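Single chain ahead, written as structure tokens, the form predicted on its own.
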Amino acid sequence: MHITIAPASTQTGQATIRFLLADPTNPSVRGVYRNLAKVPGEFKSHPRFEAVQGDIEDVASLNFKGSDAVLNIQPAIYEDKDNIARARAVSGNIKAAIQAAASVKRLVLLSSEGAQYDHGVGEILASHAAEIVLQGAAPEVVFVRCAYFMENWAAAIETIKKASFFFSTLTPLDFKLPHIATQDIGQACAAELLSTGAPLKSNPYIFDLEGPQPYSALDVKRAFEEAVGKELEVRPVEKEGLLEFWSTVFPPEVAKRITELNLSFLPGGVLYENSKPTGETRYGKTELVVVLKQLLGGQ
């Protein structure tokens, strides 16, 4: 079997390669990459591991032939450009690249929880529109709908270290919300890859991935003082702070969509509401304080 991410470079699209190449069915793995400095010197040296230059931006560079399955990544982009159009690009050049192979079978996207909304979702909004362009981009669509990144809180980490303290824009403090390890994640795209042609209980089959638990701002704080033995603040961000906040780290059209994201899932947001829910949710297995200790070991 042969199987193809692109881009491969994210750290989902990592998380996935490793389960891949660890799987006793031996599949080979092509990653897409747009600079080949970037492909880590453990995939480099295996036997069933090839890195190609592409981009997904770029239709003309990209080459699934003789692949049988296909992840697609769609990274953030956190500049002032129009991330619905770029995300409707992007997919659309993922599908022509699928029919110009012709022995793609199964198409796995990496979406999130919430892309079955076209309004007041914020970034997810890119998710919403790639799943409309590769809705029948291959026989078999599968779309892993997942929940907030454990990883999103490494930006915590450093006013934990010099000031013992960190910022939530998750709030109300003892307020949970669904969140899910990357390394979770690519155990799901791998399986669902390594499922190709088998039957779908439905076409495109969407599921929720979420970790085995859901957290708060409160639990994060206890998880980081397991993780580094000593007390620590939490500060919250309340919502009609949120846009000051996201102000101060990104760009102006980029913050006004975080912080339209970051409401929909507070109580009262979209989100929240869920009137619209995917209906088939799977757990993966990771703990907060186990992926905090491992961003924490990183710095």
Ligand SMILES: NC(=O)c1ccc[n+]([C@@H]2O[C@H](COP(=O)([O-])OP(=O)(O)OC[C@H]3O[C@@H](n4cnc5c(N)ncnc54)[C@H](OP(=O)(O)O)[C@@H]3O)[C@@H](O)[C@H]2O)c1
The other form holds:
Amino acid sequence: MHITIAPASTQTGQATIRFLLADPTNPSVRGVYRNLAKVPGEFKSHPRFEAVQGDIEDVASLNFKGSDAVLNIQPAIYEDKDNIARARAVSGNIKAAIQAAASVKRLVLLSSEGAQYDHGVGEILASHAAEIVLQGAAPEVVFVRCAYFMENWAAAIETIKKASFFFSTLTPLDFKLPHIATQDIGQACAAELLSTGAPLKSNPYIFDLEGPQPYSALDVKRAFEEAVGKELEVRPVEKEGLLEFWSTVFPPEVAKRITELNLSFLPGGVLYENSKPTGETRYGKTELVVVLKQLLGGQ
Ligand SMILES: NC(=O)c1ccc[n+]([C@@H]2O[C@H](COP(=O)([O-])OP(=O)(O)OC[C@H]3O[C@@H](n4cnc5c(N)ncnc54)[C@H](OP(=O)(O)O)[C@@H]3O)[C@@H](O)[C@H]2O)c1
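Given the form predicted on its own above, I would also like to look at the protein as it appears in the form predicted in complex with this ligand.
Time for the whole complex; same chain goes first.
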């Protein structure tokens, strides 16, 4: 089995490659990097891993020839550009490269919970656009709709280290939201890629992917306290303050779509009400405290 990961430098792409290279069926893996200097040492020396130069925004740079399966991840752009047009263009590139290769039987797209909505979900509209272009892009198509990444809390580490507090845009503080660890995403994506050729329950086959339990900001506080061994304060950013808060982090249009995304999963939001559930949910095993300890260890 030959599998391409595009792009491979993403945190979820890296996690998937680790599971693929450790798999007893010994698949070969090609990683697409726009900057080959970013290939991690752990993969570089692996006999079944090949790194190639490529940019998902440049169709001429994508070569999936010889691959049985492709994992596509579409990293967000944090610039004031039309992210929906970009998602459509990137998805068109992936589709064209699959068709040019002829060998690809299965496409797995890393998507997002809420991608079934065409309004009110902010940044997730890019995943919605990608799903529309990519259905039918290969004989077998799988959309893995992920919950909120546990790794997003890495943004809290700076103030925790400096001043023992962190901001939470997840409110009320006891409101629990599904989270997922990127290592569990990697495991789920690797399993889907390795199942190429096996019958799908539906085509596209779509499932939500969540962690073992949902977490609130207070749970995050407790997990960080366990990880750092000191008491912490969590400062809520209430709904009415979200746009101002995100505007300190991102340019204006990005801040707007991140605010809409943020509101969509809070009580009263489109995803909180979720009138269009995906239907199937799978659960990873990794708990939040494990991820927070890894994040703190890596800084
Ligand atoms: N965060 C969440 O809570 C959440 C939840 C659900 C779904 N998702 C989905 O997860 C996806 C992001 O996954 P991720 O966190 O694994 O990504 P990520 O780690 O944020 O991706 C960043 C990497 O992508 C590479 N990259 C960016 N644009 C590229 C291009 N045009 N060509 C080649 N490489 C490119 C960058 O390469 P360089 O190193 O060269 O800069 C960088 O290393 C998004 O589709 C998002 O919708 C996220």
